[in-house]
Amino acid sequence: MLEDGRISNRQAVFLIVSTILPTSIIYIPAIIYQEAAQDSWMSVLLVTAYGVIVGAIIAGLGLRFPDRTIVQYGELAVGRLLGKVVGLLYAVYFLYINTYIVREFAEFTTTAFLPETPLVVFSVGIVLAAAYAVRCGLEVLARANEIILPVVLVLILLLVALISPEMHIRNFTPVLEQGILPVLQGSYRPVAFLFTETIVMVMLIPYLSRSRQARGTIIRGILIVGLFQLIIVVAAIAVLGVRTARLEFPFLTIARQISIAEVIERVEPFVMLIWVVGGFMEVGVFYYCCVLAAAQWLNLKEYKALVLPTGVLLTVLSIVLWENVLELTRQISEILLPIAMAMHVGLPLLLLTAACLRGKGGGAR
């Protein structure tokens, strides 16, 4: 075991909110109602349901192995030779999906506060952030999370109370106007990309001080980033209608439109504030998996000697990989998506279905 804290149940629920939540409030409202329109209130509901499923199947996997990642007890489940593989497969995909993460914190921060700023200044101010938390290791970065988690959550909240005398429920009907068809397209993307990254359990079930709650754990989290989920795209239907679709950033458009007495006006820092904190939680988790996965892999004794070069070639990897914003939707859409559907469901239903087939795994702690 490279790593010797460990974290309770509490503190993994909250890092699965922490890994999902701030990407999806920026982008999904308008990813979704692309799609189902008014109707992307169900759209959520059955994003939901689907990460719950896979969340059992991630929680099956590690309970089998409860004191072993995904890279260890691979080569237990189907072997040596194609353990390795697959322990390489997910050391390689932490840091490609983190790439995007980053790049997509930076191009927000610029596109929506800091235009004149280059991207670089985010990058790079993101992932030496990360890299401090990640050297200190796992119970200092879920302990920072408890206090961040909890401010993001009223922080949103606070702001859907404070733009609700602007919605409207008539921005909901007709309801199933274009039949259920619209409801299962709105839901594929968040599927395939956000609500399955509950993966990072694959490398944090071990650590956990009851690894035999780590479906119910995995399980809450989705939850709760589902109900979060919901209350945004409800607010933003309910505010902008029609408009959801052609913005960029729903939630900060919403935020911009607050206005109480004249008084309470120009609220987006706190969306900002949102996406800063929320944004470093969710590159330090990925950072996290993708140094311990690699040190394992590499039979290393202790991670912190990769935490300096992974975060350089995290850095240079945000930066070179896409010309623009335009580009880095289109990879996502035709590149990501069925990669992040592979790793996230593919390839753990494949490994528990052999480990069941092979007797591999015992029980939980």
Given for the second form:
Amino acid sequence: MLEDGRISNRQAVFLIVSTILPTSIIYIPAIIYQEAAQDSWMSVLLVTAYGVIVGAIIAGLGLRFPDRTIVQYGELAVGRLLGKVVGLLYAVYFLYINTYIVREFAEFTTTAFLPETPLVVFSVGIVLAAAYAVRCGLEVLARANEIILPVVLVLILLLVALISPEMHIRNFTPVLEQGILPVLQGSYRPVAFLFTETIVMVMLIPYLSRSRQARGTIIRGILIVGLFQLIIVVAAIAVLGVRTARLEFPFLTIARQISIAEVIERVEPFVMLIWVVGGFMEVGVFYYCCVLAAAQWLNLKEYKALVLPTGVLLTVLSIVLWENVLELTRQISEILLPIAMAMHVGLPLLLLTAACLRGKGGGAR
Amino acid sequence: MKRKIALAALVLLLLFAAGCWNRVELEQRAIVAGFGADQSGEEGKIEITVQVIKPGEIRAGPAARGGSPKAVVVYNSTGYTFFDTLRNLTMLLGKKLFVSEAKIMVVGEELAREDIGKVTDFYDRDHELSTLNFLLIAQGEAREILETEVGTEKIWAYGIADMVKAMKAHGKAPATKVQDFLDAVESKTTAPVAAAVQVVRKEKEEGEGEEKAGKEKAVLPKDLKLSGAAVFRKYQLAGWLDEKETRGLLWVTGKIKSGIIVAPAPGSEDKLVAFEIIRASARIRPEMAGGNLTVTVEVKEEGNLGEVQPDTVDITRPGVLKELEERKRAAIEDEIIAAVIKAQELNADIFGFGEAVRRKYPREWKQLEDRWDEIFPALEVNMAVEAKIRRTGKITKTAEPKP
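Based on the form predicted on its own presented above, generate the structure block for the form predicted in complex with the partner chain.
Shown next: the complete complex, the earlier chain at its head.
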């Protein structure tokens, strides 16, 4: 087997949270607010519900083949040739979405903290760190995350608690000013690629210590993400109000607002900390999935040989794919979004239907 | 062994890796304490004044007052935009400005009338500047404000920031941060306000004659005073509120923390009583009845009797306290009315009445918002002020000469 490690279901929940949360808390509040304004929190609830449904589909698919990753069971579900195509698609897709994450990480750091440092420094830095973690294997990744994620979550709660004196309830009114439509629009964009990033579980389910409970694991992960996203969005509405839509990184601005008796001030480095360690885990998980998928697709005995080339590719792509930050954000909604919809929801649903019709798999029942 | 050598090499590397490649030592920094922005004489340019801290002079301590070197230097330069001008200042200073420690932004009247947006975007966009800085509008030139010494603070601009914070004690100037201003700009109806600051001469210019100008004028003692508010319509200065109107505004927006209310004493009309505001709260309550919109301002105030001019009030007499409360209520209403009249004159919804209507009547608001410019000047504003006197100080009666 390529990966001999086993991770506990709790570690898997943590991994899911780490995969989705960092990007979503930094970038998403503004995106939702531009559509749904003061009703953004409803959008988050919708997003979470949608994420749970998609998570259930992904789990349903994985549970039919509990000992195999999607690259391995693709052939069983839809036949040898199509299965190979599916496997390749996922291997490439994990690389592709990761380039966005690496670039977003670098863009945030340059825009918000170090404008004169070249982008490539951050790309190389985070990919190198992630590469080391990936080489060490899934167990190491999961255990590192067990240390990192609680720090991230506690810091988020701490920052929100510190800003609570600045919150204004009146920012939430009027409720549903423009009807329900903006709420739906607000939930569409982030839904598509963030709250369905549980797709990484198609690679990880076979390595769960209790893979039969994968469905609960995925749903728990999504609910935690949803809860924290809700906290952040509520804080953004209550503290920043209309300003949320204008800002690139509302959460950073929230942290900058904190001023308790002029003693506790300038806590934005904590946001940086959240983003660096969180982003590292996020990149690491997708990186790992990509490398593992590629190795399985090529029938290699070891995936370690692929780590470095993939990392180089990841770094280079993250820099050359987009000229500037506006191109990046535009492509997220215009190109990544439809692709992610297809890869996260469409393809798993197709595979699940095919497997059911052909009566393949069935480990779950 | 190999591992140990590698480890030693790594540790050695640490020695050289300490610190950032683009670090700047404290003495090398030109730390800006406050900004001023004016319309420049040159066509299409703006003038930026910066008050730069001299780190070496700060620690001199309070004993060094008078004749000691100043802790700040003021520079100014012109350019086409805020950012451009900031970099142009480097030509004068030989250093890049460090702007994260700035606390205030003063905008000159002329530039404010033209377009204050010329300076606010950079505040919002730049990663070092903080929109938590206070925004002040100078009655006159911003440059002069920054060149004026503030006696209580070695770093003058910080003294101005203290003046803004001290509005809590009197409520006669708003404490507007750059971000509050921008939030109001983004609202479709709310008119932004900012604190007004002016230079006051300590003594009258003798003779008022122009021959005395020149050198003498430059050394004339002067002070800064924060008083009143500047009212904007979007990015343009529309007018000023005086101290009374400003307090009326702050009553309505619930920003009054403390302050003194003066009212005529019951009994004799030439004597006065003064009350201290201890706490106050406000609510704006729009009412829509048969297509007719009215706004009720509810203010609840609580305070103490702070001062009585001799020979007037005997608060121990029943009914007197009620009478005093009534006078205080009338004084508060008076301030609010003054603010409402001025705001309606300027047609600037400084109170956020429009936003209050939007929150309460989102459906009807869609028809109202485009006509708000017509509705607001004629809007019926009612008042429901509640003023309480809780304590009367540590005496019951003014000392009286015995007959």
